[in-house]
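Okay, so here's just one chain, in structure tokens, the form predicted on its own.
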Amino acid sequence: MIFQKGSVFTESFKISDEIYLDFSRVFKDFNPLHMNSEFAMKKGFKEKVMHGNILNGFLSYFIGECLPIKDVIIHSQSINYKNPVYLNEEVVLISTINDFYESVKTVEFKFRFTNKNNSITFARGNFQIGLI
């Protein structure tokens, strides 16, 4: 079978302008945090902060176009972020499987969005997707 408990798929992703902006101008978030830079930096970070369902966007796409087999369909997920992302930062999806249930023909993964050295955790958390 093509799905294997432990097997592991690793995708990158960078946070570009066009994405940042993307991302707000389409769900309308405008909140400080995420859009100015002094604001960021008065509340305790070191830039502005990309918006965390960013992330999301990148796990679906991983889910839609990067599995091996494109006949899925997400039946829930997952995620908790840990430290804030920003502009232009490489981002590395590392997600594993945890469990697979040929019987319903379901897929559990966990996973794991760190940097490009592995020593910072952005977000972590699972998905489980239907083979349809």
Second form
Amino acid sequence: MIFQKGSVFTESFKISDEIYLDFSRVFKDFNPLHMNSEFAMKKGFKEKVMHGNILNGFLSYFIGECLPIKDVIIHSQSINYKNPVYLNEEVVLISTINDFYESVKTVEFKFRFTNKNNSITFARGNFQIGLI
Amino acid sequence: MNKDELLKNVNEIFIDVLDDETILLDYSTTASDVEDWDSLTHIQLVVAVEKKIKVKFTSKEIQSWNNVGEMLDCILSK
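Could I see the form predicted in complex with the partner chain next, after the form predicted on its own?
Full assembly next; the chain just shown is listed first.
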């Protein structure tokens, strides 16, 4: 069985200028929190904050391209943001199989996005995929 | 837990998953009797039942059910 309860999968990402700018342009989210460091600092952040949904893009890539098989479809996902991510930050996705439902060929994962030292959690959540 | 109590619990799960307070299951209920109970929500319903009732089904078992009553019988047999 490829997917077993407790199995852990990890993948590292970096929020590069290209990812950040392309995301802003494609989805037209130019909120000053994301674009203007001065604005972000006035709101208590270290610098401009990356769009939280960039992490969802990484999650999409992870599910579609990094899991052991490609025959998958996302049923659901949820994410809770815990700390801001800044430009050029390296983030590590740690994903653990929470349960496997053989009856409906469905796998439930929980995940965390952390910094590379695993000392800061940027976001955590879960997603459920079907094996097609 | 007897079959009637189990039916109440499963009914609550269906209400939660399908977000429909009007659902009232009985033993003869089938997917065609419940709005939004389709092939995709069926997966969510089975997952929710397995999780909340703490049972595990096989694909063979769920394919054998013809109505809610047969699902409950399967749960009670475990």
